[in-house]
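Single chain ahead, by itself, as structure tokens, in the form predicted on its own.
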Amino acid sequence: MLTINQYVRAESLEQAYELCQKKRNVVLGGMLWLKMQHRNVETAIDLCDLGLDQITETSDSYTIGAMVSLRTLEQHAGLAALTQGAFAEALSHIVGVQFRNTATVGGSLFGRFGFSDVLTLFVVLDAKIELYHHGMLSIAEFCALPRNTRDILVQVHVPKTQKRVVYLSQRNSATDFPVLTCAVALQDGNCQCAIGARPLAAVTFTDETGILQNGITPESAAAFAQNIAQKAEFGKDIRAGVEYRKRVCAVLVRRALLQAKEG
């Protein structure tokens, strides 16, 4: 049961973070995780004032507030072209539209759980993760903070790089927790892969010994798959085992590679 004394509409991010550094006080976000806790909140604190909940566009970036919808993030037009699709590929398994229409950007991301699909993606993407008091952080920087950490994710800042991009998950049934996600980005001849819910969260690989460097076939991408599959770390859980996962792994980016070649 959650159980929360005081609600808060934070006027500021700084007051938010000042409510923030009290240990038995909460960011709500999507309030999705939140609510199925045992525990008692002293002071909710509700970032909804904020202007956070928008996808702005420059000319070499786009800025994604940390109240935007994953909903809104799944059928943005400018991120869904970008990607190739990625975005609603890696967003439309994750349980319902209600569900999806609710949680928040910065609450699948803040929590860095093994499990996130959001995650995943963002690594290939170069994304920045804008903190309130942290700065400006990459993907790996804020997944390597303290999971005590006490800050206020701002915004995902996602660069407008030209990247054939390709998003695949292993589900054991549909809306589940992927047992395993996979992301591959494509670059001027350099590929980049994430691997996420090993149950662990996302790490990159790249090509380190030349294994595509004379093009990718499928005989190329089987032994980058494997290549990959052997060097990830896995752990098990109530959904797979080591063996298993290791085993997805190796198609997902088999799979992941050969669609990017495509296009």
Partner chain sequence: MQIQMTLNQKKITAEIEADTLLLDFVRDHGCLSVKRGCETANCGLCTVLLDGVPVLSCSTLAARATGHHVQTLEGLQAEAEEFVGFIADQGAEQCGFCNPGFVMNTIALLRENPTPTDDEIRAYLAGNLCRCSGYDGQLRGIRAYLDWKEAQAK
The other form holds:
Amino acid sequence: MLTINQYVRAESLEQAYELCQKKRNVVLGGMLWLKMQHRNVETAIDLCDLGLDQITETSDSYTIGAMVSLRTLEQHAGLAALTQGAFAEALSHIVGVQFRNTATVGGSLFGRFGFSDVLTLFVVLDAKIELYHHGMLSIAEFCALPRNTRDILVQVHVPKTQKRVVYLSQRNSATDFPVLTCAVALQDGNCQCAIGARPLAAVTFTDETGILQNGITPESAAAFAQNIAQKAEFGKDIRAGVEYRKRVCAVLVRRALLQAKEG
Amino acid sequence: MNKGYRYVGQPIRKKDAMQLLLGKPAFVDDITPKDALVVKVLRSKYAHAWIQEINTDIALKVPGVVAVYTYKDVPQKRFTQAGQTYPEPSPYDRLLLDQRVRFVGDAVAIVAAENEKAADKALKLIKVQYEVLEPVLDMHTAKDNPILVHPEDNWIANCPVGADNQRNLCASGSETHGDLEGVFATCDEIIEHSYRVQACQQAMMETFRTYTEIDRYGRLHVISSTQIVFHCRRIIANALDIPKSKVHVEKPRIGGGFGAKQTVVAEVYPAFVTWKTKRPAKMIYTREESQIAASPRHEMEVHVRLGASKEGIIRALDVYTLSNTGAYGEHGPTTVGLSGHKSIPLYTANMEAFRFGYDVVYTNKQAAGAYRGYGATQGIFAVESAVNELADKLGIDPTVIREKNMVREGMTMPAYYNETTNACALDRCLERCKEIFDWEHKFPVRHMPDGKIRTAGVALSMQGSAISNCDVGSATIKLGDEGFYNLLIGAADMGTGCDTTLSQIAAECLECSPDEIEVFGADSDASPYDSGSYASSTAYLTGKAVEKACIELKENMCRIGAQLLQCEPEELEFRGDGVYKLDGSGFASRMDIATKSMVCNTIPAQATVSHTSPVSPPPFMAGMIEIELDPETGGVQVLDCAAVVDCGTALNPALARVQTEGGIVQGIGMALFENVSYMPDGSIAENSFMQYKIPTRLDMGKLHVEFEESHEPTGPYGAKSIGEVVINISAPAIAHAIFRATGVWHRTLPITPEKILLAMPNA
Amino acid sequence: MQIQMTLNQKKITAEIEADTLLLDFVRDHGCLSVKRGCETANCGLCTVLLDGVPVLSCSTLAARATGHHVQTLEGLQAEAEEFVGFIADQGAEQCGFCNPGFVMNTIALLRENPTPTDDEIRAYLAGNLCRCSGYDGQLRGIRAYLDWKEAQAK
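What would you give as the form predicted in complex with its partner chain, now that the form predicted on its own is on the page?
Whole complex next, starting from this chain.
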């Protein structure tokens, strides 16, 4: 059971940051994950009054506030256009509409959960995570931070890079956690591919050996996919084991590539 | 089929539909006081342990904590929590709290507190020193294992079910009909395999919950979400070792049961607290508790040996079931019986010999209970899969092989207590199902342009209608002011709509609108005795009691009317709005009779009838499911499901249809992803809805349900049961379709994408 | 701590503990339609509208609702009554325990998309579990309502 001794609506990021330095204090996201934990929280820090529930557009990027709900992200027309609908595909399988209205982008990312659909997608979009104290980080840098990092995730920046993006996932049932997630982005002949729910957090791959250099064909896509499936590290949980994930990885990457090529 | 009824067979709204849809208070936690003591249970983290020391001193000091009870505080007479007719076939193997704990989640202590936080805090502060014992976790090694789950000498089996606690046996038995080995010796084809069904969870949306208080007579008043108010009364009295007369149990609306609430899972804890403290108490099971310490399906491994001629004549069936009852024996001896008795008779037509044997073993896993299908589900998955394997091996269409062998009307079923099918439309069900499903086009394996594979599978199902020579269904019908009726029942509407269907039966008989019949139940003080709503009994058995009670009431109304009209009752005829003199010379309205019944009257304006049945007529069903399988990921999407059911007369076709649809979808979950896996320490991994996935509306495809009616002469207006038969076809039909798509028979449920992919040929 | 919110059109002020969940808060304030079906935000039974948006009250702090408008089925009876009869006609309410969450989310769906396709209905309501009905009757009910509404408009 979760207990919270004190609730504070932060009036500034600075205040939130200071509060969250204490070990027993915690920043609230959508509270879906936090709620399930058995822990005693001294102070719950709510960012809901800081205007972080907006997606704003500049000439070269979208800025997604930490308190934007997954549902808002899923339905955002600009991001949908930028990614050819990949956000909706990445998010629409997560439990249900009410869940996604409740869950926040910040909460989904800060835990760096292995099963995170949204993290997998952000990776290939070259998104930057803005932490209040650590500043702007790539997803890789962000994921590498120690788990006990006490900072505030403020917003996520997604550059308006023109890419062909495809997101695919495999699930045992329609709204379950994914058994594997896969995001692929093509840009100027370069390919970026992220594999998540391994069940570890997403890892990124590029075409280092030039398998795709002569174009994406069914054969080259399959070869590239096999290569990633061999390179990526997979684990076991109650949903699936290593061998299954490896094989599905090769399938999803190949399909995503071919789909991205066709557009 | 129009049988000329006015209200029976009409798809009318459920009496409580609008109340429920508009969210009015109807359930235990809505209608009982908020300030009752919060009751929680400390649960064992070990699968098998002996409590050496338990210290509650610190827990008791938490402000708001009222009581903490341990094994030292409870009665030492063993009882069963199984809601069954006394003497229960389930062994008396429980204490409220025991010094030996037998599964991860078993009760160690009971805490009662003024609020939830205090209760939670106290749970953490109870100091328990365990002697951790080696558990028995594998059901295959449980029988005659030196480690005993119930070594105690006050363990009691009330009925001769082949139980022996010194062998970890909750029940065992065997029966043979015909020259089994002789027939097998001359069979051209023998299919022999084991099939395993996991311990699925009922997962009703309302968890177990009970409110208890001492009423104004000093009795224990229990308001609980239960299917069995009368059994519940007895079980609570047994657990507390108090007179049955001191307990009064009623149910409000129930948020789903599916058999879960045919076991007294939560009631005993608040009941004990209230009895001890004399204060109102409430226990609301968490979802986690409902997943780990409740009453799920019995895990069964069903070994089938099926013998047939090369023409596909099924001549012999040999079924052996190993059933895992877990740490306690609730429904262990009875569920196993259905795995044979409700599967073998499906193929009565040419059956020359059969054998059905079983062992039900204790293990240190969650105790099982009653879940819709009650063993038949497990047996039918096995036998139907074996029949599909036979059809494939012989190259015969699986529907054709069934046409050759299935039970038909008028046949005597040696494997079903020698009962004769007085009403059986299974042949028509199968024929119609093929039509509406388009079997001819959907059964062939079709490779789609995107690489996915479409194909289909088929299965038949049967169940029973009440427990023959045992269950009692009762109804009281009484005439009230201005001529309305009260119908009092002890059966439990748990969403199934029996309050409404029973009122339709009464309305048919009393020639009035169902709206004129107010239904009340169930209440152990006020309702006439009824075994309760389980074993597919309510429509068939309580329904017949309603019909008979209404006939009796009509006679009484004629007698009262005769006084008003100053004639003999024989000169009168009941016609709905009142009684008429046959010669047309007089009429007394229902209102006149009601009024007269309250003035200087000795003739009861009410009737109570109890009904029982020497037979348990099976409802039947044919079902077909089309899937699309992704051979590269093992993913399965259910596309289409057609089912045709013979439930005799469908008393309310709308409700019967929804029952069927709900059962099919539960079956889909069981077939594909409702997993129950144990960690090495004996705990259940799927202990929440996050891990135990039940079907959403995106997991089930399209459903087409129809009815082929038959007329069961012993049922009310020809009705048989509907509630359970509908859960049995999904798993074997889906396993069949997966075989068609992949060439691999999966004989262990659930059939997950991982299992499918890794078993694919050329993997 | 003290909070103020609008609950079903009514402004209320209440003293709560910091960890009071919105679900428990609204039940304590007479909104008994709101149900708890799990502890893991998976069932949809506790759905309420927060400023018109369907959210899970089991995972929302009452404190976070301060200054906002919370609606439960108690406050949306008329809007619900317009369509729930069609579900009753199918018998798809069954045990009824999931009904309030399902009805609340259907209200949200129909506000957002007054003419949804069957697939849109399935997708929007995917987070509302029901163990009794097999879902199809609920869909038929909503479809019947939409057909009726369309006929009315003509």
